[in-house]
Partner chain sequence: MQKQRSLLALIVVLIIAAIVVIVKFPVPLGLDLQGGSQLTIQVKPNEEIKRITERELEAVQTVVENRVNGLGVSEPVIQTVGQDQILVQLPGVNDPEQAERVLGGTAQLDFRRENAESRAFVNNRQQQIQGLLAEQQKLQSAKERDEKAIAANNAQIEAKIKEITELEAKLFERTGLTGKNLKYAQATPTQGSNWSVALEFDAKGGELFAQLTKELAGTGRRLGIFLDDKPISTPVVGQEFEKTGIAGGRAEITGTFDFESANELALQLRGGALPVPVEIVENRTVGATLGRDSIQRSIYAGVGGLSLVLIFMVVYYRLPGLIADLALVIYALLTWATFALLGVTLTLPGIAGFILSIGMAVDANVLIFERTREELRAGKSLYRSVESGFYRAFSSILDSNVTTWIACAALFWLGSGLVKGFALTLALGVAMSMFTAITCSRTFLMLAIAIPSLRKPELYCPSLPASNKAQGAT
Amino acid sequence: MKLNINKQRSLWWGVSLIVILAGLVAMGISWQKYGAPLRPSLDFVGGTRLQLQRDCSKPENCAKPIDINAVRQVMSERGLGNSSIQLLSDERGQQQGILIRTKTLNVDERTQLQQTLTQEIGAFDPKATQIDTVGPTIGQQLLSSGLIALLVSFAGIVVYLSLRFQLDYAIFAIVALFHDVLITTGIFGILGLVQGTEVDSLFIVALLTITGFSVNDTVVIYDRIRETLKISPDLPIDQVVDNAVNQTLGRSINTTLTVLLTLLTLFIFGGETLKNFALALMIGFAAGAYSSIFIASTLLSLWRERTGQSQNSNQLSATSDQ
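Please write out the structure of this chain alone, matching the form predicted in complex with the partner chain.
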């Protein structure tokens, strides 16, 4: 298999643009709906999340299924009518748990709510309870520190790559990174609308990991471009880039594959918390492999063609046409 990526570069860019545009549209709709481009979890907006599980070791406690309407009733009586309520099923597929997401409750409000729910639907197992209360200020801190971390690592990568390669390499690597981040957030924007998928602080961690990993891929290809340029400076840049990509293609596919394999097991076995994290990484890493091959390298060759920076370009056109 040999890819002529530079010949078909408008096709590859088109594919990326379509996915990114779809994501942007989804984020726009989310903005109207939730006031944020992605559906934020309580990590960012603050609130209380209660995960309760009925204690089935008590006799008769789990005999009747949980009546979600009874739960809704309790919530609206307390003026928490617009909370989201979800039934959770355990590993045997029985729905013995509920997940409630609501505005920030203080200790007393929460304790009262738990007591009323106990009366209505049965006793809960305190050992299987999960409580998350996040104040709005904490959410802001998480978001801003996450975004700053993202910017800092972008800057760090630009500096490092300009030192090891050249500034234009670094800039196109960052373009590819933006591509990966945009595709991942875009797809989560769509998932938020379709499935109600929320993004939490781990999503920002995922974006940063994607950044680190996908630039990996780009660097390997760049490394090869640099090497080929050194060995045969007379080759046109298109050819150099095509060769470099093809020579590293096996490696790109294999490393992405092994990482996706481990992520797949995390996605399947990792439980609720890690599921979306693994999904974000899978999307981002796939986008990262794609952008290294089809975006970062083609942009570099386009740029060097235009600016005539490809080595000895005048002589080159004379010799390479034969």
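May I ask for the structure of the form predicted alone now, the form predicted in complex with the partner chain having been displayed?
This part shows the chain on its own.
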């Protein structure tokens, strides 16, 4: 299989643009709804999260699925009507658990809430009960630290690629990284609206991991471009880029598929805590492989064609590597 990516680069850019715009629209709606571009978890906004599972060892306790309207009524009667309520399915696919995100509750308020819910929808298994409370200050610190780490990583990548290659290589690698981050955050924005998917501190970790994976793939292609320039400095830049992509295509596909299969296993068997983390990595790694091949390389080719740098830069690169 041989790709002629520069011939159809408008198609690749159009596909990315459509996905990114859909994500931006979803993030705009999320901002109106949640006050943030993505649906934030307790890690960022603070509050109390209760995960309760009905005790099915008791006779007739699990005879019927949990009625979410009954849960909402209980929450409203206790002045917690703005809480987020989500039904959870057990291993048999029956909805016998609930996940409640609400404002910060003290011990007495939590106990009273659990007692009322027990009276309305049945007894809960104390071994399956999970309660988390996070303060908003800690959430803001986590968000700030995560964003700073992301910006520092971007700056480090620009410096490294500028020294390792040239400045235009670094700029288009960063464009590809922004592409991957926007694709991932946009899809999570959509999932937050349609499925209630939340982002937590692990989501920031996932974004940092995505940038590392994506730029690694881009560097491999850039390396091959430079190697091709050294061997054939008179070739047009679009042919150089096409050749470099095709020479590394098998490696990119095999590496990405191997990682995605591992993450898919983590997504299925890793439990609720790691599920969204694995999902973010899968989306980001797939976007990273795509952007390395179809975005960073084609933008570099276009830039050098438009600025007339292809021949001069080819010869310069070839000379500098000798």
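Residue numbers count along the first chain shown, from 1. In this text, the rigid core denotes the largest set of C-alpha atoms whose superposition between the two forms falls within 1.5 Å. From a predicted model like this one, the values you see are computed outputs, not experimental measurements.
Relative to the superposed rigid core, the position of the CA of residue 67 differs between these two forms by 2 Å or more. Core-superposed comparison between these two forms: the C-alpha position of residue 194 differs by less than 2 Å. Comparing the forms between these two forms on their rigid core, the Cα displacement of residue 225 stays under 2 Å.
Structural comparison between these two forms after rigid-core fitting shows the C-alpha of residue 119 displaced 6.9 Å.
Comparison between these two forms places the CA of residue 110 3.5 angstrom away from its other position, after core fitting.
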